[in-house]
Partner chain sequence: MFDFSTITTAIDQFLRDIMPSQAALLVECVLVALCAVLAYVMFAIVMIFMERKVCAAFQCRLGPMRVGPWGLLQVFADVFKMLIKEIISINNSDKVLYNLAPYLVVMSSVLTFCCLPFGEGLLVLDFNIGIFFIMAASSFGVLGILLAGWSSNNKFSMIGAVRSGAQMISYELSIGICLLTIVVMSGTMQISELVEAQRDGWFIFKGHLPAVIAFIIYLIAGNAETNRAPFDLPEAESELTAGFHTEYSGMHFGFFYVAEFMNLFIVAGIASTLFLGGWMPLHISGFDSFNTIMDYIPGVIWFLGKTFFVIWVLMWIRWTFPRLRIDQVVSLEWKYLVPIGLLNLLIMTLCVVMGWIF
Amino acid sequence: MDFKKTYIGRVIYSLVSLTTGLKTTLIEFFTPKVTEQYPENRKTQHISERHRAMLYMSLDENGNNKCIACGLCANTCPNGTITIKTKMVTDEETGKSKKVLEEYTYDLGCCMFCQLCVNVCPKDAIAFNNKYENAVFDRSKLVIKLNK
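Take the sequence just shown and give its structure alone, in the form predicted on its own.
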């Protein structure tokens, strides 16, 4: 005969479960609370390394964009927040034409910070940083040209 199927067994099981919940509540009740005073503590505020706030384009050792204009990030983005304009440039030495990045536009207002664009980039040209204060009054200021 199963102990939990009897009336006394169910009562004992319920009391054990209740005391487990009450113990957790009492422990949390007596732990000291920490309140972050946000605008005043900007200098000392700890932000996690995994926090995704805004997309930026990284540079190589020569100061050029690492982006090769493959378009994988724009195709992968579920919201269409990335727009890439490219142009074809012919190399004089080899005579081969190559796609070059002309404009890389990122709409911060539509981004859902899923990081799919960063994961799919073959050259690690884009990444998220921790600049979290992105509030503006005009939504057009959230459309950012990343390549300088």
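We have the form predicted on its own; now please give the form predicted in complex with the partner chain.
The text that comes after this line covers the one chain and nothing more.
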């Protein structure tokens, strides 16, 4: 008869398997811990460049942006995260009227970070950054005006 199946065999086999488990956790007990201490390591921590935490509009030193108010991003967004308000401005030199951006609103609270807006933008006016500390107390604070 198989020793493993006898009464004594079962007891011994169980004890062996249990001790193996205990041994493994004991080794873990003494190995250095893997925890990253988040708020303490804020300065040194590495977040992937590609991480998408929030949409932003790159502004130059005068606060100008590259947006041409074409509305492609707002149209391609699956759930209406982006709304664009435009106005018509007449160029003084040429006299032609031109559509310019008045307000670019982005609702961080319902963005799904699918990157379609960034992909579709013809001027690379918008991009995602990796600043993830965005929790707020008020829902309305999540609706952000991106242009200045």
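Everything quoted here is computed from the prediction, not taken from an experiment. Positions refer to the first chain, counted from 1. In this text, rigid core is short for the largest set of C-alphas that superpose within 1.5 Å between two forms.
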Rounded to the nearest whole degree, how much does the smaller rigid part turn between the two forms?
40
Can you give the CA shift of residue 59 between the two forms, in Å, with the two forms fit on their core?
2.7
Taking the rigid core as the frame of reference, how far in Å is the Cα of residue 12 displaced between the two forms?
26.6
